[in-house]
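The chain below stands alone and is given in structure tokens; this is the form predicted alone.
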Amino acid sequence: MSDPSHLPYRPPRVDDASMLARGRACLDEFDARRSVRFFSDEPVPREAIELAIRAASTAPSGAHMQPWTFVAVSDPATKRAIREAAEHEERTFYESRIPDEWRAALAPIGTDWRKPYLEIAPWLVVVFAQTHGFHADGSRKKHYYVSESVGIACGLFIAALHRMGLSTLTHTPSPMHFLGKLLHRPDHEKATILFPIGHAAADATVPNLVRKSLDEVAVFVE
């Protein structure tokens, strides 16, 4: 007797220089992806953001709990806000908190704690980890892996943006439970990342980084 939570599947097969086609164009693509900091106000439709929610969701979880809620802000009084609260926690991190180590990595990206693209990028996406989940009943219902899960998620969430032809940077504000009273979320969610999303202005730098080699990620046991 077949089982009724499960569904057949027949991923389409390709041959191998079709896979290997497929694959250096993926990597093409993706190494062009860059973090941005200068955004253009240049409105972005909310359907492309919804579509890479959607594409985001589709990532493997724990148990398939999908741990995770994004929250989509365009609201200008909101992103004001976002970007006082960021600033204020950020400027302290910078001034009073920041390991030497730290500061002497960040040096050559040239970052500090103003964060004027807060306002500037049409929309701020914030992706919340559930620590746990409840039950129709209203029990708590355990999550598994939350971490890694989001994780997941929101590297697929950085690739769809980036097909789509949108820019964003992993922004992560420390302490960033500001995000969870201004955007009124219940205690078992915790901001992990904020996201600003949009086109990258006319005039946007990136620094002049180069990735690590084959090498130096990837050890093969053959």
Ligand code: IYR
The other form holds:
Amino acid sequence: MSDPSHLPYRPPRVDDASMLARGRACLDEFDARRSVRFFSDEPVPREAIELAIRAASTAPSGAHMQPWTFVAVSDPATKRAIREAAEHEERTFYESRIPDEWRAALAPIGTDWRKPYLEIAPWLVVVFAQTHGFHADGSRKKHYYVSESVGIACGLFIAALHRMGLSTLTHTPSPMHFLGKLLHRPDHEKATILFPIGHAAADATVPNLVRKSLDEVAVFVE
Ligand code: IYR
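What's the form predicted together with 3-iodo-tyrosine like, now that we've got the form predicted alone?
Now the complete complex, all chains and molecules, led by this one.
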């Protein structure tokens, strides 16, 4: 007898030649993505953000708990409050807390404490990790592999935005507690990544970075 809680799954079979053609196209598309710090203020429809969140939420997660909350902000006053709080934290980071090795690592990227994109980009999406959930009776429900699950969801989110022609940045103001306060999130939700989202500015530039080669990132055991 078949298990009623399991359904047949028959992903379409792809022949090797098509597989490799698709793989190359996918690589080219992902390779063309860059983290963007210069945004246009041109509006982006809310539905584009909804679609990217739904795409992200298809990520595999520990015991299928989907332990994430995406908070999407377009309200200018809230964006301004986030910018002000982020710049306050970043200023102390860059001016005193930053260790020398970290400062040197960031030098080629050229970042500093100023974060104008937090007001210019039409959307900010803050991804919160839920340290636990709740059962129907209000008791705690355990979540598993929360960082891994949220990290995978964020990866799919970035890929979905890129496929839609939108730009983003994985921004991690440190510390991030202010985001939970400003966005009225409950204590069991921890801010993990803040994504400014929009169209890249017409004159946007990106650091001239080189990606590691396959040999530097992979080992095959055959
Ligand atoms: N959170 C800071 C610092 C920063 C840290 C890393 I690691 C980066 O790759 C880039 C920046 C900021 O957002 O400027």
